Amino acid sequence: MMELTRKGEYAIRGIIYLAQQPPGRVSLISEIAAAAEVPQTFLAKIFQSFAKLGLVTSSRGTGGGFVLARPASAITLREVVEAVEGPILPNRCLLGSACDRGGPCRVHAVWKQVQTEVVHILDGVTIDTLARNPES
């Protein structure tokens, strides 16, 4: 069964707060953590793998914390979920090597549209649509 972790949930928890706020508003991640309802140092971790692919950028010091590195609208479900995740992967066949009976087995283009068709709805949400729509 492919299920989203914790470590998932709380990624797309902490980005959504971050999208909620004024543009350019810096928010500490004590802050995201309480407000997203998230252990604040396993959220640390998660923003810092976050401002190392380029979501948020962080500040240190006096002021600092987290903002998004571009408008929620340019931020997709997808990349916020292999952030933390890795590659949206329904069979490990999918990262490119055979199967391990020696080749592709009868259910791996099963598999792969699968894979394609979660990715393509992951795509085509964005957090900004996360972010002002709660049913989404």
Second form
Number of protein chains: 2
Amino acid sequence: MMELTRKGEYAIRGIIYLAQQPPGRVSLISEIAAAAEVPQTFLAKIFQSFAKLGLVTSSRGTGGGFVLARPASAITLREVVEAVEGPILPNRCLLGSACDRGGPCRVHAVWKQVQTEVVHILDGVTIDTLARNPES
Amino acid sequence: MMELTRKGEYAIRGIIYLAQQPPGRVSLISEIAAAAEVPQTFLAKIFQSFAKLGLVTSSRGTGGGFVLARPASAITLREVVEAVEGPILPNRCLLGSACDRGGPCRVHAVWKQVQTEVVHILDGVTIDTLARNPES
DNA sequence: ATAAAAGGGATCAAATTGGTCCTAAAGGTG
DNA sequence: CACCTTTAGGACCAATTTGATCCCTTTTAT
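The structure above corresponds to the form predicted on its own; please provide the structure of the form predicted in complex with the DNA.
Let's see the whole complex now, leading with the same chain.
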């Protein structure tokens, strides 16, 4: 239960690679895909999402590619994950106020707590931290 | 991300209904399905899982049906959810020790933390608590 | 102009989800 | 015993989601 999809994993691997490059260095999607060992066309879609959300800036044409739009220390794991997987949402009932007939369902408060806790953990991890992590 | 499936929701609704019955009272799957507003054949599969895991006891034939195998206060939300959705596992890499080439991946510790926290929350909620919850 | 990149849409196969159906097995009752 | 009731278990199926690929367009540097 609650599994991250491939897309989420690829997204993390890809942005970590970007964060490991010298600041300002432009990376091609082909380069990132090769380094992160991710299918290139799939990763391209992921980076499109990143660009739309302002996590990375992209430029086209010769010399184009991707750069982090902010310092890696200002990009959280939560942003990256939510960029491709959508919001952290243990249960649909957290969207509207009325999940059951009329009021909140019996488990509503529990899911809310799970959501809050997970969001808190992921907000506390920056891509910079992951990129510098000695492991792997 | 991290959404509970219908199966999980149905499982919770079904077992809450059982917990609301007088202790020892046998309920038919048809009765539970109607009360919980869940497709009966689908719920039957869910209760088969419950029975295998010892959350409920089942009996066949006339007068048969389902009863909680333990007091509702001794059944946790985690058990119910994991019975039908499998273990709380934010990332596959939490299964084996080596997720990346060789060692644990960079985000390993974060997923571990998410898992631990979610498990802790769900372990802290019993079906009894949910069944007595005034909401809904 | 031309080549090099990302942007975006259409498409597609595989896996998962959500569910049904049918037959078997087990347990009561006349 | 025969018969009815109820769960067990397997096969099956449609819809959705996931995990991609392909192709064409747009932008930009040379």
